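One chain is shown next in structure tokens, namely the form predicted on its own.
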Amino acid sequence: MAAAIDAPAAVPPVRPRDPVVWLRRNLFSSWPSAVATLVLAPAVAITLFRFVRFLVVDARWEIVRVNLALYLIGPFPRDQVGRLWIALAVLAVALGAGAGAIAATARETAEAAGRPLNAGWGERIRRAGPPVLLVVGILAFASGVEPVLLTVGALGLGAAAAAVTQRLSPRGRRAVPALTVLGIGASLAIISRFGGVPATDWGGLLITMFYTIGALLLAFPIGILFALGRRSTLPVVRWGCTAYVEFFRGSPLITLLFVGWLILPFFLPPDFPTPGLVTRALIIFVFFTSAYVAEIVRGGLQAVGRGQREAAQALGLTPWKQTRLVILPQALRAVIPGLVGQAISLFKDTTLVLIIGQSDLLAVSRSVTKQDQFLGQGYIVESLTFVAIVYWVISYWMSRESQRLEARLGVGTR
């Protein structure tokens, strides 16, 4: 009885998402933090209230509703929109398969390490929340149910592809990366080839995402090669890679775009076909981004200890296998924040193509306010707000996915 009386009462475990605990740890952890919270909280609350009121009550969204197609695809011929829906379905399947393969590999790796990866519905909703809310918000401005049904169908195909891929064996998932890249290329061919629409007639969010995804896919491997080249023992290779990186990192992107627009054709042979304006802009984005990727990856390579290479040498690995299997994976893991930051920067830098006559998302937001029914009525605020929300949601989602990947890989903890 005495032992029972003297035994301390069991302390209930603190729930990790308890609001009171979260407030105490993040907003009232010390008296300066509490004072700052009490001073800034009213200003933040008022700002959020005014912003939400503007979005829901005061804003005149008819400019977006009337010109939604221009915001999304620009001057793309309306009789060819069916190609976009087919390409979207193919792209959803390709990306869904890639996401499923990544999720299955991560789950198996976590289980092998003795820490099962349990992603509940709450986690899945939080991950899909930003892009789903963006799609729902865009569809709210659409007229009719056809765009809604087609969008839901494409998302359903992507989810089905992810589910099927997760059930494959590790050996069966080896071909998924190649199939994903092939699907991205097939979606591009569906839009632009076989009597399709040339890239010069693209615009809006379509051309923005084309520049972003295309430049990232091409610049990433090129940047890795130049990062490895800067560490080469051959002086010619090292100096050449250093010159390339320093030139493009030291040149303003807007200047390079003007060079690609006006000067690049003069350096081509007389009989060489001049690339189109979109192709030239994409080449500039690839060169510019690959230089930054090379410098980011080089920093990651320097962060890998010499003992890792010595251990790989002790295992009898060739220099190529040492780099591919031991050094480079650790370097890329260490620089995930920098790489994602560069991707977000590239996504926002694509707005500079308006100076060379490209009708990207930002250019459309300005041009629609010059229509007769909206001219001189201050609709620029609503137009720019819509575009800003699109850019912010996509950038925020990329940032959050980067943080989840860092936490899964233990970046900065081990």
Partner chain sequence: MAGVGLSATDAPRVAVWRDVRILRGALQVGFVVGVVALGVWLVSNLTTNLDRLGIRSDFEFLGAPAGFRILGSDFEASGTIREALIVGITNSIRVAVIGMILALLLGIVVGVARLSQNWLIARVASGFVELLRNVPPLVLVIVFYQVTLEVLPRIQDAAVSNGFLFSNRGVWIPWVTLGEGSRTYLAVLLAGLAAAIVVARARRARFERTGEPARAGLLATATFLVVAGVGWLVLDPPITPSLPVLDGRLVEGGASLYPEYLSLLLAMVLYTASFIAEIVRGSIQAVPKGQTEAADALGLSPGQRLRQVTLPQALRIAAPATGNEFLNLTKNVSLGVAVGYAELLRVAQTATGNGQPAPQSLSLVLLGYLTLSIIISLVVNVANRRLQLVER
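And the form predicted together with the partner chain, for comparison with the form predicted on its own?
A single chain, with no partners or molecules, comes next.
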């Protein structure tokens, strides 16, 4: 065995770079393949050409240019926008620090597994491409240099935070998750507290992001509790948690949102102040997401070997410490990609608040076409295209990062 590992690596065969060879191999390897190529190539070329021509030439983007603020923040009072910029900077630092810590952990895991990662510049550019293009694309519709400078400044702070936490020792990184959560909470408080703007006046991309981040943060601990409950040795607790998880996984989210909208207030005492619409929707998102998080975490718990629990018992740890110090850390690391997947699906699901009458990004894309200057001229095509691209880029980017993370954390491999 050792000899096989120590043997010098075989020289990989040189790939033919000759374009004719490449064509014959990949496009004209057989008659059916050649026919398919000849039929598909023009169709693909025409489609791509039309799409690019629409984006660059034909599309009447003035609907986006005029209404950019509506798409991004909805009815948010314009004299309070300063709060949003500060909150964005705080949020960028918090998320940047979190991302830096995750990246450092992933790097160390890969190094420990003997597969050090050296990301070249090409890979870095490919990774940063989608979000940078999105920001540039949105800023291209902005008027004036002020938003550009502020955005670049906030994102720069985020990048700096990421760079700092990447260089921290594993001990120093331990405080990062708490700081990230604190930062997210602080940015929310900056917007809504201290004479700020209540959530009912938020809209556009802002409320989409609020639901996504808020529901994830709250659903995560609840989901872990239900996952542990589902694996409990106490039958009654197990049944109760299973019922909760299966109920929320079996119900369509939009029906649950209707329940939150129309009948959740009925379940509260008559003298209790009715929570606002945004809070009610957030509660439903939290319930729904926590059921899925519970299932994902349960998968991770099952993947932790029996021996781990037994070893922890042998060390004399209390049951709670066994779970918290030995089982959970291993289980959670294994399910990070699954959790990112759930984040993507939650991000896409936030569009459903349109149906209960809130003005999220998708709802704005429909309502702006009813403005006098755009009414009845088919501007919905441009508006929906813009919004679809925003959704697409963000979730495509997240799913790419999650695949990378999966490979780095070596999930399923040891």
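Positions refer to the first chain, counted from 1. Rigid core: the largest C-alpha set superposing within 1.5 Å between the two forms. Only a predicted model underlies this, so the values are computations on that prediction, with no experimental measurement involved.
*Residue shift check between the two forms, rigid core fit, Gly378 Cα at least 2 Å*: Shift of 2 Å or more: no.
_After a rigid core superposition, would you say the CA of Ala281 moves by 2 angstroms or more between the two forms, or not?_
Comparing the forms between the two forms, which are aligned on their rigid core, Ala281 does not shift its C-alpha by 2 Å or more.
*Honestly, after the rigid core fit, is Phe28 moving at least 2 Å at Cα between the two forms?*
After core superposition, the displacement of the Phe28 C-alpha between the two forms reaches the 2 Å mark, so yes.
_Cα displacement of Gly338 between the two forms, once the rigid core is superposed (Å)_ = C-alpha shift for Gly338: 3.6 Å.
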